Every structure is written in structure tokens, then in C-alpha cells.
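A single chain comes next, written as C-alpha cells; it is the form predicted on its own.
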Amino acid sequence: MAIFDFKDDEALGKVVAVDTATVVVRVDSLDRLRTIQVNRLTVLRSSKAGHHLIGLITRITRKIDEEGKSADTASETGDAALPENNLVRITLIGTFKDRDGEALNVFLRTLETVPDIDSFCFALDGKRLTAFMQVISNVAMEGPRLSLGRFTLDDDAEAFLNGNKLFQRHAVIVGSTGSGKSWTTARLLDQMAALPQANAILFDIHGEYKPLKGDAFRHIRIAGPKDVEKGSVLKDGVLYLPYWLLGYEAIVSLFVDRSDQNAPNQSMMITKNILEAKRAALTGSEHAAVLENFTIDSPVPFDLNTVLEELTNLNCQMEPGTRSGEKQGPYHGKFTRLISRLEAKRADRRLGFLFQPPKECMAMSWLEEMIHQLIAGRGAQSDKKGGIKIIDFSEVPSDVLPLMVSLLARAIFTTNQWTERSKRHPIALMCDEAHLYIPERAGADSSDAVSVEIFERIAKEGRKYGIGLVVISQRPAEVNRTVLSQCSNVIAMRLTNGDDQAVIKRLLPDSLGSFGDLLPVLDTGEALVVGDASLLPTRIRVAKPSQEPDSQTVSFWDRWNDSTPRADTKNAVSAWRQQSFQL
């Protein structure tokens, strides 16, 4: 049974102008004009029988001619002036078919036709809106559907996203502090956890996703100073990122001061000595194939002490002079700052996960074990658990955070790149607080620049290798524009900053640009959802996740009103001094 059985006398008005995806409707009845609202849905009759066009009201104009004459009104499509008042601009967003083959009541995100001039336009409300939203909710999608919540237009209709397109074409989740961004992320993780072969990595920068429990989740913590002392390893849920995983750009940004006049010599010699150290580690017939083809970027364990010793020797080297005496070697004194930086980094307790890995992390076999635990789906894990890996970076120093997050991202991307296509298991990288390590402004040759380069490549090429990217941030204006431009799905919570709003509006289709005007007035837990994964661009009330993250939002007034004081300065100072929460 067709759900759109409108009669002519129910019409809001008639079409007076048509553009590619925009129409202008003249509303003759002032009473009916007052009943419609911006961002509500309308139905227009198509030139094809059994077809209706669904539109979104983007502007309502009422102009009064005081002399009783028709006022000239600029065409909403940018053409010649229209001599009518009471104009409604509508953006067409899809086609509704009474029948499509064997299927009844089908909605498609395509525009096969546009309405004719003088076609009737109807408001979509009441029972018809409920029926239409039920069609949207029950629409067939590719594979299991991802339920995000309920449509704001109709609380009885469930809002589904296309899970394939959400991750294939990347997504961005943004919202000001307290808008429900972490809640929305937890809801997505909820839906993913229900799938038997779910596979995702969440970079948890502040440790707020610790409360998420269950067989679908595996919590891994980047090793802190206490973990190094205890000798904690991967099976304990502790991850080291040993220095030999660093690529050339990361090594240079970490150890070489580009402002030093000797920086080119330092970069050249540290690279040469690391290559020699890796070559020395590849002795034995079992490593012959690697020895023939490895590069500075190849993840081969090597002894950092030998590199440091060789640099120290070059820095102090003397050679025979023209007479009986000696003269300084070509690199004498040129590596002093490099050696000092390297020794300082190695001695920093906070960087124990990088420079003080346990013995097992220095074996060639360790990388395979680590990569398997990170990128293998739930069914491929030895314990059949933990398809969703939540990696806690809360104890990683902020100055090396971009380098460490990008190091993991690079390892995952490179592994999938070198995996045979038929054996790749898709994985989603969820980048919480992305503005901290995928910044819009990154200094040349800095660790930020290294991180941005890696995530730009994942954003551009990840889909080919089964890697989806979800960028999560409260400050989209501070996130790299190239990465954001590759995200074809937008889940935007409330944004109050004008710069942030402008960034998200640029991501919206031109026809839905005014949709972004809702960003500052969205309720907590409410989102604008637009993109390839959403059948209907609209407002959605995100459903409560089964397990809520620790968003660390403190109720100031309630806490100040407690009868019992809360204070733990002793342990706080101890944790500060030891640079670890693991006291």
C-alpha cells in the first residue's frame, strides 16, 4: 500500500522554480506557511507516476508589499527575480518509489527526475512521517545494519547506518566538550562488539574507555615506568614500542635538532650506523633474504649501544696530521648534541617503553606476535576474544605522543599493505583526540609532521588495503584538512566555536550547507549525520551505549555540595613524581 496518498487540497503550494537539486515553492496560504519549519521534510510529486521526491526545507521567506503590489523577490536559485511572496526553498535529497520491482515503498538517495513547474508540494508530518521513517528504518542495506539511535523527526523510527560505507569511506565524529562525542563513540563500539569477527583499534589518549568490558574488548596499555621495572609484557596487556620500529623520518625527528648546523651530517651518520647495526643483527642463513633487501625503515632489532659507541668514536676521532702530530677527524665535535639528545632520551624513565624494552621485544619473532594481536580479528585471536583493541596512551609524554600513535598506525597500514588481498581482514582505526597527533599546523621535520604524513596516506589509500579511519575530535578546526577531506561521513554533535563549525560546513554537500546552522543548537547526545553511510541526512538522538566511557565530566556543583571531602594529594604527587598511575 502506498504511503503517500496526498490530495491536491492538502498541498502547501506549487513549484515556481527548479534548479539541479533545489526547488522553490510558493505557499499561498499564510496559515500553512506558519506550520512548516526549516529542516523539516517535504514531498513533491515527480514527473514519473508512482514517484515522489523527498526534500528538506532550507529557507522560508515571507515578504510583505505595503502598497498591495507584488514585491520583487530574488530567485532562490540565483536566476531572474520572482514576483511572488511566501517562498520556501527546498533541497531535494532522494526519491521515494511506490514500487521498485517486487519491493514496495522504496527510498533511494538518487534524483532520477525533478518536479515540473506547478507541481504540488506537501508537508511530511503526522502518520505519513511515521510511515516514511519506518520505511527508512527497515530499508535493506549491505550486510548487518549499524543502529546509532532514533531520528529526532520521529522517535519511533530507528536510525541505521550502512556499516560498510561508514568505514570504507572514513568518518569524522566531532563535538564540543560535553556534547556526547565519547558516548557516540561508545555506541559505535557497542554495535561493533556484537559482530563475531569485529576488528578495530581505538587510540585512547586519556584512558576514558577503560570501563568498556567484555569478550569483544582487549585493553592494552603503553608501558609506563612501573611496567618497565616489573618487566610487564604483552601477555600482561602491556605494549612496548621499541626504538627499532622507528622509520627514518621518525628517527631523525626524535634525535636530530634540525636547527643545528651539523644536522645534515648527524642525519647521515646516524642512518649509516643504524643500517650497519641492523646488518650485524641479520647474521645467519635464516635471515639471508631479509639481509639482501632490508632498508633503514625495515623493522629489524638492533643494538642501540653499538650505534652510540660508533657515534662517540667519530665525535672524538683524531687522525694523522701533515706533520708528526694529529689533527681532528672530519666529524670531530659535530655529534656532541646528537649524542647528548640520544643519551637523554634513553635515560628518560617516561620513555622506557621505547628505549628499555624487555629482552623478548628484541627478538625478530616478537613483531609478528605484536602485530597479530593488534590486527587479527576476534576469531583469529588465540583466546577468541578482543577483536576491539583499546590502546591506552595516557602515560605517554605529550611531546612524543604523535610519534608513538603514528608508529602504531604505520605498522598496521604497512602490514595490511603487504598482506595478500584475499587474506586481509579489514580493520578500523579510531583516532580519539585526533587534533593532538593529526594537527592542521605541523612544523617541518617535527614529530607532528611525521604523524600527519602517515595519517594522510592512510586517509587517501587505506580503503584499498582494508583500513577504515574514524577521526574523533572536539576541535575539527585543529585537525589536518587533508585527512578530514577524505572522510565521506560526518557525525557532528554540538559545536559552539565558529571555526569548528566552518570546517564541518565545508565537509557537507553544497546543497545541505545550511544544515550546518544547527550545529550550535544541538542537544547533548544529538547529532547531525550526513554522508554515504546515512540514507537520510538528518538529526539523530544517539542511543545510550550499554557501557558508558569515563568521560571525566565532573559535576562541580554537586561535588562541592558533598558532605564528605575528596582529596588524594599524596598519591597524586607520588604519581606525578614517578610519572605513572601504576603505583
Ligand SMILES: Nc1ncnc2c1ncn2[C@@H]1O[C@H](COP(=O)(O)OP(=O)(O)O)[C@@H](O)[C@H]1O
The other form holds:
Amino acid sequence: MAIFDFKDDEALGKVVAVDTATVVVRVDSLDRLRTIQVNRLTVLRSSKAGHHLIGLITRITRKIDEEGKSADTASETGDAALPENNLVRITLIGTFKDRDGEALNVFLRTLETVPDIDSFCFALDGKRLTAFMQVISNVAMEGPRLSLGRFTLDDDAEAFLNGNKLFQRHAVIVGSTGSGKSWTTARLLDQMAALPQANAILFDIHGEYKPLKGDAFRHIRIAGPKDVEKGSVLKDGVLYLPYWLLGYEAIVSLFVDRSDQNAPNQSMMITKNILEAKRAALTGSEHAAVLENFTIDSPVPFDLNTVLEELTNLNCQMEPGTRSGEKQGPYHGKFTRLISRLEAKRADRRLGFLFQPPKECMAMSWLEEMIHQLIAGRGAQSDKKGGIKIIDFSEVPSDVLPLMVSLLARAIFTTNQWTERSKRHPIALMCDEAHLYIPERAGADSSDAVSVEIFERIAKEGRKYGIGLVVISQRPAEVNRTVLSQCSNVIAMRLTNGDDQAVIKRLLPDSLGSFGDLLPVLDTGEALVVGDASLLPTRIRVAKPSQEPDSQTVSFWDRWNDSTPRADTKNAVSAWRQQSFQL
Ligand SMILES: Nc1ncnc2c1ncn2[C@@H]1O[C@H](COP(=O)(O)OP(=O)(O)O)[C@@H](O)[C@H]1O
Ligand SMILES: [Mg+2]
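Since the one above is the form predicted on its own, can you give the form predicted in complex with the named molecule too?
Once more the chain from above appears, this time first in line as the rest of the complex follows.
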């Protein structure tokens, strides 16, 4: 049954001007004008029978009459001689067809026609809005259903996203702190968790997602100092990122101080020695085949001690002099700072996950095992559990965070690149607090730059290799623009900062006009959703996730009003000293 059974006398008014995608409607009745609002939906009759155009109200104006009095005063004084001339500007956003081939009630994001001058415009509300929203949902139902919540416009209509398009074309979830990003992320995870082959990695920077339980989830912690002491390994849910996984750029940014005048020599020599150490590890082993093509970036375990020894030798080397005695070798004293940096990092307890890996992490086969756990969907995991991997970085020092997150991202990207197309299983990378490791301003050659480079690559090419990005941030203005601009889906929660609003408004299609002005006034848990994955740009009230993340929102006043005191300084100081929460 056709849902748009409007009668002519219900019309708001008639079209007086038509542009490519905007129309202006004149509304003669002041009462009708008062019932409508900006950002609500309207229906316009199309020139084709059985077609309607759907529009979003972007502006409502009341014309001042010739004598300079507003039309309002005119009508109040009952002066019928002065005509109302109230205009409503509408952006057309799609076409609704009563029938499209076999299918009934179809909504398309395209405009095949525009309305004629004098055609009627109706407000979309009440039962018709409910019916329309259900159609929108049903359309999305053709693909796999991903239910985000309900439409603010109509509580009865469930809001679905297209799960294919959301991840294919990447997404951003933005909003000021406390606006509901983590809950929205948890809601997405909820929906994913129901799929038998779900596959995702969530970079959990603050350990917020620990409370998510169930067979769909696997919690993995980057090894903290205590784990290193205990020698916990992958099967205990503890992940090391041993130094031999670092690529050239990462090694240089970690060990070489660019401002040092010997930096070029240092980069060159450390590279040369690492290459040699890798070659030595491969020579005569069962992996000798790798020798022919390996590079400094190849993930081959090597002995860092031999590299350090070699650098130390060069740093002290003397060679026969021209006359009788000896003179200093070409690198004499040039590596002193490099060596001390290397030694300091290697001894740093907080970096144990990098430099003090247990023996099992020094085997070639460990990488396969580790990557498999990260990259395999639920059904392909050895225990048939945990397709959604939540990786807890909360004990990773912030200065190396970009390097470590990007190391994992690079490993996943590269593995998918080298997987035969038919065997590739798509994976979503969910990047919470993305501004921390995909920053807009990254110093050249810094660890930030290393991270930005790999995420830019994933944003641009990920789709080909079945990698979807979900960038989550409270400061979109501080997230790399190239990465953001590749995200075709925007889930924007309340944003109060002007710079952040500007960045997000730029991601919204121009035609939406003032839609973005809603950003600062959204309620907690409410989102503007625009993009490939939703047929209609809409305002959605995101449903509560079945398991809530640990949002760490502290109720100051209530706590201060508690009768029981609380303090735990002793443990806090111990944890600080030991750089670990596990005492
Ligand atoms: N969809 C929602 N429905 C109801 N309350 C919500 C919703 N989303 C968030 N909240 C409330 O807001 C708080 C902060 O949400 P959170 O997702 O942690 O914000 P963010 O990650 O953006 O800082 C939550 O503790 C919860 O009380
Ligand atoms: Mg959060």
C-alpha cells in the first residue's frame, strides 16, 4: 500500500522555485508554518506518477511586507489585504517510489526528477513518518541488519545501518568527552558479536572495554612490567611486540636522535648491523629461503646483543695510524649517544613488551601464531571464540603508543595484503582515542609520522584488502585530515568545540546545509548519522549496549557527599613505581 496518500488540502504550500537539489515552497497558512521545523522531513509530489521527493527543511523565513511591518503583525491586526509570503527552503535528499519493479515502497538516495513549479509540498509527520521510517529500515534490511538505535524524529522506528557499507567505506565516531562514543562503539560491537564470523580489533587505550564479556570477545593486554616478570604469554592473553617486528622507520625514530650531527651515520650503521644480525639468524636455519629476499623491514627475530656489541666495537675502534701509533677509527665516539639510548630503552621496565620478550616470542613461528589470533575471525580461531579482539594498551607509555599501535596495524595490513584474495577474511580496525596515534600534526621522522603513514595507507587502500577503519575521537580537529577524509560514514555525537565542529561539518555533504548546526545541541547518546551506510541523513538515539564500557565518568559531588571515605595512596604509589596496576 502506498504510504504517501496525501490529499491536496493537507499541503503546506506550493513550490515557487526549483534549483538542482533545493526547492523553495511558499506557505500561505501561518498555522501550518508554525507546525514545521528546520531539519524535519517533507514530501513533494514529483512530476512522475507514483514518485515522491523527500526533502529536509533547511530554512524557514517570514517575509516583511512592503510597508516594513512584519506579516505577523499584519495577520494579528486582521488585515487580510496583506498576503502572507512565508518561504521554506528544502534540500532534496532522495526519491520515494511506490513501486520499483517488483518491490513496493522503495527509497533511493538519487534524484531522478525534481518537482514542478506549483506542485504540492507536505510535512512528513505522524503515522506517515512512522511508515516511512520503517521503509527506510526495511531497505537497510536487504543487507545484514545492524541496529544502532531509534530515530529521534520517531521513537517507534528502529534505525539500521548497512553493515557492509559502514566498514567498506570506513567510519568516524566523534563527540566531545562524555557524549557517548564509547557506548556507541560498544553498541556496534554488540551487533557484531552476534555474527558467527565476526572479526575486529579494538585498540583500547585506557582499558575502558574490559567489562565486555562473552565468547565473541577476546581480551589481549600488551605486556606490562608485571607480565614481563611473570613471563606471561599469548595463551594468558598477554601480547608482546618484540623489537624485531619494528620496521626501519620505527627503529630510527626510536633510537636515533635526529638533532644529533651523527644521526645519518647512526641510522646507517644500526640498519646495517640489524640486517647482518637477521642474516646470521637465517643462515643455516630451516628458513634459509627467506635470505634471498629479506629486507630490513622483514620480521625476522635477531639478537639485539650482537648489534649492540658491534656498535660498541665501532665506537671504540682504533686503526693503524699513518706514522707509528694508532688513530681513531671512522666511527670512533660517534655512536656513544646511540648506544646509551639503546641501552636505556632496553633496560626500561615499561618497554619490557618490546625488549624483554620471553623465549617463545623469539621464534619465527611465534609471529604466525600471534597474527592468526589477531586476524582470524571467530570460527577460524583455535578455540572458536573471540573474533572481536580488544587490545588493552593501558600500560603502554604514551610516547611509544603511536609506534606500537601502528606496528599492529601494519602487521595486519601487510598480512591481509599477502593473503590470497579468496582466503581473505574482512576485519575492522576500531581506533579509540585516535587523535593520540593518528595526529594531524606529526613531526617529520617522528614516531607519530610512522603511525600516520600506515593509517593513511589503510584509509586509502584498506577497502581493497578487506580492512575497514573506524576512527573514534573526541578531538576530530586533531586527527589526521587525510584519514578523516577517507571515511564516508560519520557518526557525530555532541561536539562543543568550534574547531571540531568545523572539521565534521566539512565531512557532511554541502547539500545538508544547516544539519551540522545540530552538533552542539545533541543529547548524550544522540548522534547525527550521515553517509553510505544510512539511506537518510538522520538523527539517531543510540540504544544502550548490552554491556556497558567502563566510562570512568566520576560523579564528583556525589562522591564528596559519600559517608565512607576512600583513598588508596599506598597502592597507587606502588603501582606508579612498578608501572603496573597488577601488584
Ligand atoms: N546511548 C546512550 N544512552 C544512554 N546513556 C548514554 C548513552 N551513551 C552514553 N551515555 C551516558 O554517557 C556516559 C558517557 O558515555 P561514553 O560513551 O563513555 O562517552 P565518551 O566515550 O564519548 O566519552 C555514559 O556513562 C552513560 O551514562
Ligand atoms: Mg570514551
